[in-house]
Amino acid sequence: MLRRMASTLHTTACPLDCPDACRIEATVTDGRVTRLEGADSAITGGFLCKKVRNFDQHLYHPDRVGTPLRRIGAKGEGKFEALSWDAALDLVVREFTDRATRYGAECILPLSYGGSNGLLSQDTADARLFARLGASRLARTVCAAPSGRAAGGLYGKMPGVAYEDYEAAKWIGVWGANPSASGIHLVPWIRRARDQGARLVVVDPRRTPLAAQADQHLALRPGTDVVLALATMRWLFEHGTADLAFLQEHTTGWEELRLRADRWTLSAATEVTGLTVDEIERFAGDYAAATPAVIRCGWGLERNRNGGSGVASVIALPAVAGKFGVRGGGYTMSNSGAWRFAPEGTLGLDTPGGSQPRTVNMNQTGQALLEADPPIQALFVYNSNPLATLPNQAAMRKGLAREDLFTVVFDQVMTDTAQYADVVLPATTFLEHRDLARGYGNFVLHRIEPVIEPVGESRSNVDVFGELVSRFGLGRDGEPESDEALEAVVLAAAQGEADLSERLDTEIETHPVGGGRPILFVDSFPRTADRKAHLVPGDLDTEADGLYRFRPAPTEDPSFPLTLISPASGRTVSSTFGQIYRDAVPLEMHPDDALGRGLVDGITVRVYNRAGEVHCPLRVSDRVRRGVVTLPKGLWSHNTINGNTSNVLCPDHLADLGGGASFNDARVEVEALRAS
């Protein structure tokens, strides 16, 4: 007789690195997640992206780490034996203590990013541990650092236009973003606007799904966004369509910005961007004429040497053109600033004796593992898969392979990075622990409740880092330790949101004060001291050695004439879910570039520069502009033929603001791979 399985429905939310922060309905049958669907929401329409609908493939994948592991083979071989949590944590404490005693606490480096974590599993118990150890600090700059600096400097991270208000826009610009792959819930709002007559313009070197539907697609050269934006500003001033009254009342530095834009005539801009005069003039004229007009500024344009200036110039455009002050007018980048959490003072994140340990820029981790003085002797990797996500992959791999480096990887699955670990600790997913999920596109905050018991022996970040604080003898009486206590501290630290905890108890979707649909410069102003937009802020101008200055490619070696960009994939969230997809991912190249090299679709190619090479299939397609090739970010070693990914070709020099990554400054050549 068949046993009837009992199913229950649970409501939770998604914290993965996506702007949308969707509410989820999870079906659990006999203790296992069997179905994930979107919960009812006026913002997201109650649907989930394919990545999260199929999250059970990640949750129960054969590569899921089920128990603590200790390395028994050479680094990189992936040979481990199981051990207990007590034995694993004792080993971590012993090795970290020994190295800190011999080399100083700065020899310890925590390596994390955490875009897919909530407000409890990042920068709470983990930050407490590493601060009190006196470990080296990590500058988490692999993503959003230049854009964060630009948005903070110009507008004080003022929240932008809500997804729902795109429906009101008459002109929508999607610049350096591909919502079809990341942030998909913006797409229906754009479609509604278009159904009502709105024009859609996409600025991207690739013909993304939205670009294929757009009224205009500007396929500019990577790294030249600042030139296109400044040329547009010059046109606005020259044709009398700049809003001088708005600039005088609500901004500072606009006269200097006008001077800096003045050199970028349409003809000068065409030489740099690869666009035509007609394309740029049409873009500027249509933008000037439309009200409301909104720009969705993504993160793709920050991934180069001009990234900070590129973002600053794009988000300055609505001020110059006078596009604020109406619903659906202005720009959207990250709306995370709508929730102002500042719990650091109550979490005990002070360092020993008030010391200031050195800071390591995560984009240069490979270099630091090989060259830092004093040397890095203990590495704790969590919320991150650096071998798959950081530039200068060859240095990263060589550093991880050091036999004298003691490496801990705390992750849900056996990643490429975990293959080099001395100890691997199993981590829970968001379906197995408590957290808070904050949208940075949608204006939403959710409480995440676990829907199943942890798989295997996996534990949460709060649990493991709290336990390590205790084992290192760094705990203090009365400080918040449990999920509930940490949540209370985080919520209490939200400025202007005194009733957040109560609202989360009763509301399906909690929004910031004002309902999360601000009209910019009407009920939401820049979070600067004078509530004005600072279009040429002095600190950014100094940091960038001249904000809005276009810097040509750092290497113009004719041996490597192609620009490699590594956009987001529709299958993964950065590198998360990479263990699921085992196929070889192709390099994409324009037909003219392929023809000139005697290459045809489907062959195996060698993509190379002086840093390394990748062997992969070739896809010939006019979806990418001439002179540009693409290979998605977040690939794992099994997604290419020789185990290297695009990151092996990417330099680790930094962008002009925020110490950001410059992945898209990679210059390469491509040839057919010949059998040896």
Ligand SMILES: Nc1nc2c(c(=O)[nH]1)N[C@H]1C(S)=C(S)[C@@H](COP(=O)(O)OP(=O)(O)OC[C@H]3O[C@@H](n4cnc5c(=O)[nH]c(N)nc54)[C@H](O)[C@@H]3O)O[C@H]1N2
Contents of the next structure:
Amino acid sequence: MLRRMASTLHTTACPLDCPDACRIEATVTDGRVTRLEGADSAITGGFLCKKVRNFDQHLYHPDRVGTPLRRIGAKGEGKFEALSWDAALDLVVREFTDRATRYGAECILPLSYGGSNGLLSQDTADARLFARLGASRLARTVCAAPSGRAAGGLYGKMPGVAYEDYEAAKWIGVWGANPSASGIHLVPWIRRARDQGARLVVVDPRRTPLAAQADQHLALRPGTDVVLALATMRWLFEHGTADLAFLQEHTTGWEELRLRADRWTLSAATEVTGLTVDEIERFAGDYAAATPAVIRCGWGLERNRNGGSGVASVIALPAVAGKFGVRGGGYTMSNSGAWRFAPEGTLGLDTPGGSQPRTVNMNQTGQALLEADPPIQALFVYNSNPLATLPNQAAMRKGLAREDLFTVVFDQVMTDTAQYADVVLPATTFLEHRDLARGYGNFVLHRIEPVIEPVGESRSNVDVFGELVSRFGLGRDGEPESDEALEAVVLAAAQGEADLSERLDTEIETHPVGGGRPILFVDSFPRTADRKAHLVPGDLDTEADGLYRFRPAPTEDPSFPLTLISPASGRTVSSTFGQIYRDAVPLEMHPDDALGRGLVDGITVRVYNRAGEVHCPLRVSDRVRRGVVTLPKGLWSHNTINGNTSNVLCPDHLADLGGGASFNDARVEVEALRAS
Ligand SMILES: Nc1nc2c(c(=O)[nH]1)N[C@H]1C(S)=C(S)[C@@H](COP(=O)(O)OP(=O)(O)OC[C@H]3O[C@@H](n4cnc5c(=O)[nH]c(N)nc54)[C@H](O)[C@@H]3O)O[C@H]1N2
Ligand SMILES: Nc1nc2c(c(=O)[nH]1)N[C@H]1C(S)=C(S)[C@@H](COP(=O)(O)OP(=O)(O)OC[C@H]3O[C@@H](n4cnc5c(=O)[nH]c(N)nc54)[C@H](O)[C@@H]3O)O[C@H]1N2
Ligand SMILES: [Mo]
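Given the form predicted on its own above, I would also like to look at the protein as it appears in the form predicted together with this ligand.
Full assembly next; the chain just shown is listed first.
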């Protein structure tokens, strides 16, 4: 039991969707969290981001859901009344059962993404419930799907260079990543490397904080990374700086990759990327000359129709240039593959009669809610705020507004999505429940134990999904149900790891087998069958209909000449914490684009395309390149004047790999908003 006394200190960790997985020291006073600070860590330096330092604002926010709620107003109106857990779960079981009987179990769709991102609060009891119900499956593609496919196909998800080893690098390329907002503990390691003379290059359509300090900033057009990377490879081959010995010994497909790179002369690449010949040549020459050289590949470049090929080409570069084999050399993408948990076999995820329910791609949930056949009649949203975070927001909103759809939203706060729920269930946060936090930048795993009692009547995912399993009559005698039992299942399913539970008890930071600072192609190899990098894997080539092929926007519609990108911000994690920030967020636009349209800083604009429009303030800034405008991801309806966010402008066509989202492929026009 948790003891209540004046002030106690508790060590825990942050599982939020961020690469860093920080250790936390929480102060609890009279049962309330009063202070959160970074706890000792060799990797993070013991400091926390501002968002999590202020997590108490989220914990005790007036919009925190305190009890189960039932809708009493129209959908979207936000009128609810409290009801007991018993009554709420009864209602869910009754409605889901009724609809499954009438339409078949596939009419149920679970809709979830990272949420708290802990290993217990997703893919455990929830997976058991929805599998045994025979519900539609969800392809969780909103993030990292193209990059995951690329990293899996080329290198078998080999973990990359550790943050600590950036210090050894002489050349650091930050490519489509903005660690100053989205994984801040990499930044001090980059700074240390620079203090020792490392060169910093940033590839990003925006001048991010690191780009502003970089030795070179390549502000390319969004979605053209594959062309920059291939032109660089062509240059390397042409100038005798490709590492043919490495390619022969450790890769397959390099001759084919070379052929595909061959059409990208510097001048052809400048046409597409908007960079100059000098810029690309300088980039290639400096990269070729430096050792160790490391690329931090982010997620900004995957979110367009060329995203999978873009990521594949970026992570193929170190193979072509021969940058592996030394500490601090190679690339870092997601390091989630450092831990391989495979508990599926022990959780009992069988479907009724071995049925194979359909799969809905979450990037097209809006369309599915409006058009799927059989129809989606029961939606269970958890660990996600899809109205704020999925593309094609207009379809999503219309789908959620369907009177015949029964929607459950299980969340910590009244999100935009929750406003459309029939039943809202209050969820605990990682300070109130047990979980496991795994870094996907840092090579760490932490056990999370609750530091306070649940706020209000909130309950954990494990608890609620477990209870639903039994209320639907789908439970099985003796199977692991409690959070502790499920934790044991997950830990025991960690491939290649021994004594993980004990290690989590005794070690300050638990690293995966091998220690978590691999030297690539020396003590860590691709997890492909032949331990080689496959530079043009057949399955990816088929899926992408030609890997590394650059696709111009299908309809470069002159009515919508601007590309809208929606990067992460330093205030929110996706849309988490969005209830705290209610101010109107501006669209950023280059001064030349503003001038051409007669727009000035500070006015209210209408950003629009055929899918919808956003009304918001304008900030004129040369931080974005010409032809590109930005509006951050994770905004809520209260952050804009008309209640739509950038997601209303984001198309729901898919990236070339993994069924990924194409958020950064939006085309828009902007005009002054006239009072009507
Ligand atoms: N504070 C905070 N931290 C987070 C998150 C958050 O929302 N807030 N989100 C977490 C999650 S879910 C993720 S996926 C990661 C994301 O981490 P990052 O990948 O670092 O974040 P993004 O801002 O999505 O994208 C990075 C950069 O890509 C640029 N970009 C956009 N389009 C292109 C392109 O076509 N090519 C290139 N080269 N660059 C492009 C953007 O301008 C942006 O600066 O961060 C995680 N950490
Ligand atoms: N326009 C645009 N939109 C984007 C992106 C973009 O680049 N542009 N990027 C996308 C990316 S990278 C991502 S990862 C997605 C993320 O999209 P989502 O997965 O929808 O992420 P969040 O908005 O953080 O929503 C997570 C929700 O889970 C809740 N939650 C947290 N912990 C728990 C828990 O233990 N139990 C329950 N039941 N709920 C919990 C939080 O309160 C929060 O409301 O957004 C995408 N949206
Ligand atoms: Mo993400």
